[in-house]
Amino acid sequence: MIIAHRGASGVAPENTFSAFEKAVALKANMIELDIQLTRDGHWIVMHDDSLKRTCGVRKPVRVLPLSKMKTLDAGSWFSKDFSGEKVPVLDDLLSWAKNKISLNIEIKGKINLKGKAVGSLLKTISDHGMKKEVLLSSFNWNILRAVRNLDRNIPIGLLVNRELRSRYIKEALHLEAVSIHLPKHKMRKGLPEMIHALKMRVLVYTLNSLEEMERCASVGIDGFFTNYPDLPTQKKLPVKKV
């Protein structure tokens, strides 16, 4: 399973809809995105707290109201021929991947995990038919508790970083997640095999290289996030560091 790195972002700036139309016509399996509040309460598609390195506002992503992000270039930093390249609405991106790709939505930012922020977003993939379609994940546990306190079908995908095994596995479990997300350097053999016993999926990040995906391929996952969806078939490219 290939799963396109904040869309095929090695390509295209990321987390633009340049990016996944790219994946897409690369044939990944599955888009991983990330989503933050805007200041009035809107989900908008961006993986760094602050606006600076891709959209070049020195301001947080929290302080913006979803008019003036709207406004802001998500291209250019990437390249000239992405100028004018506009921030994704998470709204507009549902409307765009229902019934063309999946997506592995990945929860960001503070969140008032007391308040509306939650709710507001499992409505939304609701109303557009894509809870089937969409894989929740995301590095904050308790974000994807909320999750699960309010839904208890839609699937999650747990985002480990440094936790120990037996952490990672009991909180899995408890939130009935589909996929355990780790990173490349916690491939060791006979891990997939103990994480598939529990009826999970094993998915690895971030593959940038046919070494690292032959490597951890060979110990049994079942996918990998990767900059470059049509890696596989090319023997060699430049990877854009970030």
Ligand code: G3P
The other form holds:
Amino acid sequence: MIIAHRGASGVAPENTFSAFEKAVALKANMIELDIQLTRDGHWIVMHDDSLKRTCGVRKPVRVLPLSKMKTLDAGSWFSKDFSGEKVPVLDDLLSWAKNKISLNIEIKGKINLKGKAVGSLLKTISDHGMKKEVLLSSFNWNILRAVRNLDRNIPIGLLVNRELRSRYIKEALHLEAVSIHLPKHKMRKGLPEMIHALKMRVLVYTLNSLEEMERCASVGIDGFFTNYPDLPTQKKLPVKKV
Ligand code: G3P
Ligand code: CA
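So that was the form predicted alone. Now I'd like the form predicted in complex with the named molecule, please.
Starting with the chain above, the whole complex follows.
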């Protein structure tokens, strides 16, 4: 399974419709994207906490309302060919993706778990009839617990950074996750087999060279995140499409 990381972010500005359209054109199986809340509680697509790197504005994402977010240029930093590219609103992205491609939505940012944010996210996904076409993930496992408390069925992928194996396996089972998303440095022979025995998939981030893809494919992972979703087919890496 080839997952376009922030869309096809090697060839178009990350987390924009250009990167998502390119991912579909390059035949990715899934698109990964990051979401955050605007000041007025709308979910938008953005990786960094700050707008500086991709929009050239020295402010945190959470201080701008949606109306201001819509005026930003999220493409020029990458290349002038993409100037005027908008910050996607999750609602619009779900409409676009429906019947086209599944989404791994990574929840970023600081969220008040006592508020309405998680509920509004689940409602938006459900309103679009996309509950079976999304995989929700986060490095913040408290957010994933809140997701699971509100929805017993929505697919969850546990994002792991430095945590020990015993800890992330325990959490994944607790969350009834369908997949565990591991950084490439944690990948070892035998690990996918062990996770498969617990009925979960193993996805690895972020592989941008053929060598890394080959190494991880050889230990039996189910898929990987990459900025270059056509690299395996270009170079004829024998990955199984699912
Ligand atoms: O979900 C895998 C990967 O996207 C996590 O890292 O920093 O690119 O969001 P990051
Ligand atoms: Ca991400």
